[in-house]
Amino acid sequence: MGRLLDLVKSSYSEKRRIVAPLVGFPGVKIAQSSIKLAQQNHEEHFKVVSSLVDKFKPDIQFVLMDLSVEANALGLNTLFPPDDSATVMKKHGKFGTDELALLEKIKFDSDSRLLSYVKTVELMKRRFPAGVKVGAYVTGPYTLAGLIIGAEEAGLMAARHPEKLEEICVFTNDCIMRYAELLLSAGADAVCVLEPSGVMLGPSHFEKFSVANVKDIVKLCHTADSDCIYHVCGNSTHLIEKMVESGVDGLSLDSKDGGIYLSEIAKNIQKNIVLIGNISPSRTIVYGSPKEVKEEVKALLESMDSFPNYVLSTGCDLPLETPVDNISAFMETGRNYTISV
């Protein structure tokens, strides 16, 4: 607990920043692999993330971002395109209480693909250079509930039958906890809870269906002396206070395109919470020139100069088509930047 904060503050005292873009899929091109293969084969997965560490030398490297791992382990219909992340198929029809009883019987943490991610983390921890922290992802309890029962059904259930949705979120969180425990045992230095669907909730519903459960994941991470990070896509400004109440060590926040102005949030947040972000993953770094990337990154760094609790990153995972030269420009700017205060 507090390992990430200590690292961030130590770097700040040396007038530099921790640089850790959320980058996974571009490594597929570097390693001459495919997303499908990497998401199903731990040796191939390690080859992809290892290629990123070799080329860019980030301070933290996560596994490939994949919101289908837990859902697929529960038997949900999942598509595996060769050049795109696995996708859980939309559920049709109402979710019956008998379905939850069936899901509870599944030996969730024996799933081969889920275990391949655990094995990838083990390889990362064992083979990465000592200075590179290993990050893993889990799907948030509300988002996983939405994948199981359908996103629209989850929204309706939150309003009309919150007690039923609470029951489902308790179940999904139990699955996530079992997965997180395996990841932590494999050596994950940080576990990031991906809760993209949470942005559609108001603060009270977000607290009930996500935060109340994520608190358990935080405790599990802290018991393992690892950090827990919350990630919500889009404009999560209305949820920041609740996210902090979960006890997480860091908040990974979306870009200005998503409505997040990081320096404004930094003014009002506790200094023991690490802010991570927030270069847009779908604009300049994908379609701009290296020069434009450097200018954008420099402007963000300058705006965060007075805040010690900050990690330079992207607002979300970088897509496959992100030019390697632009990622290099991002890393070079972050590495060469000197904090002026």
Contents of the next structure:
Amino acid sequence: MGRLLDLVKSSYSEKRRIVAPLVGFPGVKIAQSSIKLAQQNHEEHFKVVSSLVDKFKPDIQFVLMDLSVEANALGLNTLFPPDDSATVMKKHGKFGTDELALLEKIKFDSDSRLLSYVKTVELMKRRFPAGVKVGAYVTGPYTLAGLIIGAEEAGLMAARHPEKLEEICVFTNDCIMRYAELLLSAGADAVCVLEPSGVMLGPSHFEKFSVANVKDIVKLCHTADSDCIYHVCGNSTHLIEKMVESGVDGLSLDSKDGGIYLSEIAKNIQKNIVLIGNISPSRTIVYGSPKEVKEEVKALLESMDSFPNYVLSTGCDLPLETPVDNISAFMETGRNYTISV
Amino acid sequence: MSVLENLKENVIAGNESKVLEYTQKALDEGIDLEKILNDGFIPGMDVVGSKFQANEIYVPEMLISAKAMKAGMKILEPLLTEAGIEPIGKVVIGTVKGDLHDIGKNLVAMMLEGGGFEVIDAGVDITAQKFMDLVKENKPDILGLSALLTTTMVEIKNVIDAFKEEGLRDDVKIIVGGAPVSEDYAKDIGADGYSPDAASAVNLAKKLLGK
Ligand code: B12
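Switching conditions: you have the form predicted alone, so give me the form predicted in complex with the partner chain.
Below is the whole assembly, all chains and molecules, this chain first.
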């Protein structure tokens, strides 16, 4: 279907923007399903994401965001609330090399829930209208390490025993790569690496535990002629240079509330990196009115007019309770907008 | 460098074993307990807090400093009690119902300890009822509420409302924080204070107690 940057450039030459909100859970309401069902069954999952494609016609549709897929496949205790995303339970106790050796024995990529995400991507690729790109998510290596050993423990280990943590991140990345390979074979046009816990690190730690590993995911995506996107939540301004070093095609960045000023970042970034963002999911889209959504989207688009390398999106994933009318307002404003340079 | 300077530097560096060593050394040299606190631990954590605010250090570095300080404080605490030296105030802190995030709350708790407060950590996923029980039981000066999800932020308000309904609101100052929480929100829901990070939480707590 062609790579993201080409698509973005060609639509810019027609004075249009690619529109791709990070939206998944609101589809559960539209399709009258439940998050739990959709995160465990590919037919149901497909029903949810295709209801979004039918209703909003985005340029890229992602699967449901779920940071527990890989961790759960590694046998970690996971909660499945009916109407909230699956969540890995808090880790108690110490994690040592013995535990790592045990995890290495798990046949990670034959986990049925992980495979249900792969099958969902397959269905999306086969059945979505031509022109809708299929996006998949993987958990980032540092975030997955944090889910396994505990997020606080990972932070402590970064400072105290970086070499140990590096070893764990190489292991987590190996798992992630195996999952990414399956997603790419199933037809994912883009793989987005979710590294929310990375925001807690300084640039050099981020490079060591995340970027150094994500580089391999990027290569894998490129071999499959697909794109790789980095997503870090919150104020990741201090990490942007490092994210770019990984060779990714796009950066999906959080909202202004999170401290990200997209047009400022656009000024300082290479033109071959696509910036994706960054309307506030909570303040604007969950709690705002359709009118406020329109105004914010318009203001953001205007501020990005002089930058070709941009995709209109939300700063982060939209939760279940997002009013559908606000998503429509977001889409309409994005679609009707004409770039004025 | 003097023992206390060494203590301070090792708190900043987050070197737990050295902090333990210099705390013991300071005690062996007969240095006054309050002086160890005021010229060793507290200025050390002050530096850590300002470096964090200035983006010179990040969560891992702050965590190891806080842990190192906490380890040193463990030696001092029984001695402080024995000597009848009172903490400057008592705080109960926890993360609200439905929310399991605790790194930020733990940092706030540790910084408060470093700032001379006695802290009772209630943990995560705490109901309004449990907060009320803890306040009745421990009679803290301050209650700290943390929420990291937009969906659980509303639970902070529920806790404050529950305190009002039970007639407990005037017994305790309530401070709030966590990524989605803002100064405006804190005012709206009737909290006594908000702070964006752990370092300023200590100043806030002191200010509320007029210290
Ligand atoms: C680590 C993390 C986790 C870990 C938590 C581990 C742990 N033991 O805490 C795990 C993996 C378990 C997790 C789970 C989830 N998480 Co989470 N998580 C994060 C992350 C990456 C970092 C949070 C953190 O620790 N920051 C570092 C600390 C130091 O900062 P802080 O918490 O803000 O605290 C500082 C201040 O706020 C303040 N402060 C904090 N509390 C208080 C209290 C008082 C009284 C005061 C004065 C000050 C104060 O001082 C602190 C120190 O300076 C954030 C992303 C982000 N960028 O923030 C997401 C984030 C908070 N999580 C999010 C989500 C959605 C979830 C899940 C629902 C996802 C899922 N399904 O897996 C679950 C929810 C589980 C639950 N029910 O709580 C979203 C929230 C979106 C929203 N706005 O609602 C975020 C923003 C990421 C995102 N955009 O998707 N998460």
